[in-house]
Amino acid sequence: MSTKNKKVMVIGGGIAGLTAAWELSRFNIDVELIEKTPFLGGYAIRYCCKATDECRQCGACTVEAMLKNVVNEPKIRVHLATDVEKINNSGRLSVDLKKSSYKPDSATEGVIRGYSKNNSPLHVIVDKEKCEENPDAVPEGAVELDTMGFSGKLDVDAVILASGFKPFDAEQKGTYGYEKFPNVVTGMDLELIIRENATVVRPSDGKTAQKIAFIQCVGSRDESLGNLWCSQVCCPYALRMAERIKHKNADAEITVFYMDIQNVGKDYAGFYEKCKTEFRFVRNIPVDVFPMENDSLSMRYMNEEDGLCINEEFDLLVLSVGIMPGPDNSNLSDLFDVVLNEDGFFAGIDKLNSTSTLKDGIFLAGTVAGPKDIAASMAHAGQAASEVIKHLGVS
């Protein structure tokens, strides 16, 4: 069947949504890409490269490349700062869209910036009053948030849900002191520290962090929170980041506190063995963190050998937070009549066909269906695009 007049909506502009949109465009299918924030790329575009003297296949460069592909592809029409309002699926899928109510967490001088040079626009004005007070601080080409977003109806032949995930809120683990102690950060915070400083510095004073602790499984495999799943990405992510730190600063002392190291990904076993020669691994999750006078952190944990308590001081504590169901899952589940599993992620038909749903014409891509790293999200999105192509009868 010809692809003429075939159109697919992809909801979510993270790496899964970008990949799905790009793969569909290769088949001459028109794509309407919907993203609720002012920028494409999701969380993955914020990641820094973790290469040392060789590529560590962290996926950061592939996200950048895919974003560039999408923004330059005429078959893909991007709608930023846009939300889904309702859907009518009698015959062709008719989707009502509206301007999103997106609000940034913070904005310097009233302007927020995308994380990639390929973001278009690159700068968005979110507070006009601040910008009017200091117009010289407004970058050329900045777009007002109020002018962004699409309101109207679009008719499509299929929908791919790729709205992503949200990181676990580390403040829920109050004993670690996140947001109370400046030198307790999440993995995402550490990404931004490195992007801005090219090295690992303490937020409290800008000094190089020499003694660093990673705590794994923060928000994952936690019975007290009801989050019993493994987020899969945390172990390889933390070790790649730790190795990058060590590569840049050979004197850095790195300790990884863990329950179990999840051995996932190509050549990961050999990589893990190498890490064990460079870092200290403690099979114990610390209970408490206390601030010290010099903004360092004292952590208390159990000795593996004799069970006695140990108090140890660190310059920086990195919390490897897990993957949580996306904040829009419940609403999208109601709108598209697609069920969620017991953990709050979208449920595919089965494990072999995890991109198709019981709702005709509705498909899943990436972390909406459960935790995945960048490579797995891209592969899942590619599978979703293939299933859509079959659904459309495109050859």
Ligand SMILES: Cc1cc2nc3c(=O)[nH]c(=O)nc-3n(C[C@H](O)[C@H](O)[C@H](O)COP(=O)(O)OP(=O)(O)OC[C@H]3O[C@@H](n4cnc5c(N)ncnc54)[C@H](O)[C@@H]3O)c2cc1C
Contents of the next structure:
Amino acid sequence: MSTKNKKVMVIGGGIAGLTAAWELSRFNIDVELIEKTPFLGGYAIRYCCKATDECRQCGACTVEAMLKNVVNEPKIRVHLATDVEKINNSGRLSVDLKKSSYKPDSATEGVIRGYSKNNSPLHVIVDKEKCEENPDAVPEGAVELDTMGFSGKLDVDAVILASGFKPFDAEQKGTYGYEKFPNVVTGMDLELIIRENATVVRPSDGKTAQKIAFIQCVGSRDESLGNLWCSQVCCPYALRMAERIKHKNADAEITVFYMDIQNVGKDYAGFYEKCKTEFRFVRNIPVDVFPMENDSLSMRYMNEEDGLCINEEFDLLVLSVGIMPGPDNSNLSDLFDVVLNEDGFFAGIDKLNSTSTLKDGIFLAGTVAGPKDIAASMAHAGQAASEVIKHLGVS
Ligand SMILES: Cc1cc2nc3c(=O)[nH]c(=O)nc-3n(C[C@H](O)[C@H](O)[C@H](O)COP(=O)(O)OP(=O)(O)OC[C@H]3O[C@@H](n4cnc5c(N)ncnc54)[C@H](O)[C@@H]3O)c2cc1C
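Same protein, different condition: the form predicted on its own was shown, now please give the form predicted together with the ligand.
Everything in the complex follows now, all chains and molecules, and the chain you saw is the first one.
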């Protein structure tokens, strides 16, 4: 069957949604790509390159490349700052869209910037009053958020849900002091710190952090929270970032507190063995963090060998936060009538086909269906696109 006039909606412009849209466009299928924020790229577009002398295959650069592909592909229509309102499933899928109610977490100058130079627009005005006070600070080409977003109905032949995940909120683990002690940061914060600075600096005073601790499994595999899943990305991202820190600053002393290190990713076993020669691994998860002079942090943990309690001081603490179900999962599940699994991620038909759902014409791509790294999200999105193509009867 021909792909002429076939149209697919992809909801979510992270790496999974971008990949699904791009793969479908290769088959000459028209794509409506819906993104609720003003920028494409999801979380992964903000990550730092974790290469040392060699590429560590963290996947960060693949997101930039895919974003560029998508914005230059005429078969893909991008709707930024747009949200799904209603769906009418009679014959073709008819989806009502509305301007999203997106609000940024912070925008000191009244303008926010996308993380990729391929974001269009690159700057978005979110507070007009602040911008009027200081018009010289408004970059050329900035677009007002109020003028963005699409409202109206679109008829499509299939929908791919690719609305992603949310990082674990580290404030829920109160004893670590996140948002209370300035030098306690999350893995997501560290991605930005490394991206913006040659060495890792402490948020409190901008000085290079010499003694750094990572605590693994923050929010994952945690019975007290009911989050029993492994997030799959925290061990690789923490060790890659630790290696990158050590590469730039050979004097840095890095300690990784862990339960067990997940062996995920290509050449991971060899990489882990190398890390063991460079960092200290302590098989114990500290519970309490105390503020010290100069905003340093003291951590109490048990010595593996003799079971005695140790108090040790660090310059910076990194909480390796994991992958949680996306904030819109429950709403999208109701709108599209697709069930969530017991953890709150979208449920595919089975383990062999985790991109199709029990609802005809609705498919899943990426972390919306459970924790994945960038490469796995892209592979999942590719599989979703081929299931859609089968569904449309295109071969
Ligand atoms: C701290 C941290 C560090 C990581 N580092 C790495 C790394 O170095 N390498 C690696 O391979 N992986 C890493 N990962 C994993 C990586 O972030 C994910 O694999 C990737 O972001 C998944 O992409 P996604 O498209 O599924 O989801 P997301 O990145 O969450 O993108 C989803 C998109 O959908 C949009 N959206 C949500 N709801 C709606 C809606 N209702 N309507 C329209 N749009 C919507 C969102 O705004 C977002 O743009 C890391 C994860 C964490 C938590």
